[in-house]
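Shown next as structure tokens: one chain only, the form predicted on its own.
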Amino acid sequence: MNWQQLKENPSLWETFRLRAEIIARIREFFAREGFLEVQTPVLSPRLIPESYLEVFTTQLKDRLGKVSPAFLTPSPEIWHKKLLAAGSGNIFEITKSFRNTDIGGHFHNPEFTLLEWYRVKADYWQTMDDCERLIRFINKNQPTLTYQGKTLDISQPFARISVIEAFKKYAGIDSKILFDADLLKKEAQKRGYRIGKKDNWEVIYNLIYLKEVEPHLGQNQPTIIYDFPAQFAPLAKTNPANPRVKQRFELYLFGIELADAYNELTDYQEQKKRFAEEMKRRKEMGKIKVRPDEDFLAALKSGLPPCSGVALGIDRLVMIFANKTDIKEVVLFAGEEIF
């Protein structure tokens, strides 16, 4: 949305108004649950390694013209973790993230709003309560929430459903082919699903995942699908009772996602052995160089509090409020000329 765009047709801003009282009501939401709010860095000289994004990387210079890379936060997760190790308590924080390559598409924006919060001494299934709690305030607690035409009941506990369940209700796979590389290769392969040499089982993972489940998802009440793949969650705490899945959530509304959330991972020797994967798999798919926070393990060292942490991403929360069915609809200046 640019300022043209809101010149010629002031009743453009009713939308950002909108966002403003969202924005507003998240923050009264956990000033209510005693949550400390923190403001962290976007700039960094380190990251957490994670495969599954790109980030943007910049540099440094001191006043002698010494250069050192920087990166622009894709969360500000490497920062809270040690403000938790530290004794901050619960926390949350409403900030600028950047992913390279989400450029296009109704959903994506390369720099985006995200609300990240940490809740001490608390479980997944504990910040899901907290994730319903807040869509309920936002709405001012009516029992539905309207968006293109369709209508949701949020006044009941929302559907929560693991990945092996959706995954076996949906596209009619079971654990045993789904957590199988040859046996899953096979079955895409069956269902005329273009799969290259090079496509390894998270490639085609995705694929199904993102063409016949996720589609489900949200659709006729709010939906929370948990116990992701150990690969698809570097950060967060091993199932005991399955070890192929790590304690990690996603919620939906509308087919919307909207929040990711982990059990997160305190052991420091664990965290340390997923760093050397992850920094690997990024050199195995050509992605940017990054320099690992050794000061991030450091805090884990010291003693991170059990906690789960979600990220909400403000932006496609005010889609669904404001009714918009682009993310440039309800941030200035997105879509500006890039290319």
Second form
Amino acid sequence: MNWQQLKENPSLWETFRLRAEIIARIREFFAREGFLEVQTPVLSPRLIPESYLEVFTTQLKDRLGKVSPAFLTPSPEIWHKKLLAAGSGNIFEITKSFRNTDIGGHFHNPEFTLLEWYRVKADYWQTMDDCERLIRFINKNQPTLTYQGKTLDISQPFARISVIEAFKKYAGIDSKILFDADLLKKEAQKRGYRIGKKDNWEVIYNLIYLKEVEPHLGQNQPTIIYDFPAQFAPLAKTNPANPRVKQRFELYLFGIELADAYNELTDYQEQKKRFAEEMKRRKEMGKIKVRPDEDFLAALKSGLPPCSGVALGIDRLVMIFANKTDIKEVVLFAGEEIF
Amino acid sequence: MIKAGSITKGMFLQWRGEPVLVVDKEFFNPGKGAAVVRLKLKGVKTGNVVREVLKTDEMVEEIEVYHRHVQFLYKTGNEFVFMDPHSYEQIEVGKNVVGEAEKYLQEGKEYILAVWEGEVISLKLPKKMVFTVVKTENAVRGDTVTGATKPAILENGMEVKVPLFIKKGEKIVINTETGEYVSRKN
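Please give the corresponding structure for the form predicted in complex with its partner chain, as opposed to the form predicted on its own shown earlier.
Below is the whole assembly, all chains and molecules, this chain first.
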């Protein structure tokens, strides 16, 4: 949204008044829950080496001309885990996060406003409950929420479905096929997906997930989809009952992905191993090299309490509450408008 | 052939043997594996909309359409008559192509027709168009809430929400993609 649009059409301010109100409600919710609001750097010397992230890089210079690499953080996660290790207890932050290449399209902006919260001595079932209560609180405890002519009942518990169940229900693919690279490839080819020689299991999984599973999520009921294949959750705990999946969940309303959450991995050795794998993958993919954050690993080593953390996209949340279909309508000076 | 990542909204593709119009495109970075694009494709002949997910490096066949800049003349029955302002050639376009865009057709105004294999397959509207307000209530004095709107009827019969300062007889700019008020026409 640029200033000329607002000047010509003052009714557009409504969205930004609502946005401010939603952010105030979020702060009130977490204050009532006894969470501490924190502010952490968006300019950081290190990042979590997640293989897929396209990052913004810059440089920090001191007065003598010494130059150090610097990044705009794609998530406040490393800072929060250091605070948790330091004994912060429950914390939340409303902050800007940055993802390079996320320009254009209805749901992405290269800098976006993220709500991140961590509940200690809790697992992801409890942060799923947090999501439900937060959405109801923002909606002032009204039982329904309407977006683009569709109405969801948010007063009832949200639907909870595992990734394995969702593939079975919406794509008709059972876990035997889902987790077998050759069988899944054959199934995808049968369905008309164009699978190349270089396409690995992750690629095929994604194509089917995005085309046949995700569009159904949160359409008739707010939906939490959980337990993602291990490859898709480098910072989440493994499900002890099924080691092929990790304890991660996503919240969907009206087919829109609103939040992403983990049962946080607290095992230092395991995290170190996964970081090494992610860095190798980044190298293979030709992505910018990020050094592992030794300080982060040190924090984990010193002891991270059992906890679950959630990242929720505030811009998308505002889109839903303001009944808007494009992120540019809920963000002042969106990337696409200023670059 | 082009990479799926370079597809843009409004492009025409040959998809599973049928000409389709790209009505929407969204990049998606799924976390692992290749980046993908989600497309909404509208069959030019059938009007059916399908959703597809493609890898950004997947190759797709683009259709080379020929764009004709034309003026709208008039409607007769279910046909819409346009004219090429250079050759004065008249082109008839069916209701199946014009569809919902009918309300945006103004006599003498310029539009773009996409032609493929000698057939008009799509009508492209200017993104912003000007219409006169034919009916709206005058704002009540003292109603100074910024952001308040009121309904207005336009010359083409459309009803839109406008800011309180808009008066009957004023020209306003409408976004043809959303059907919403954008600004006053100075």
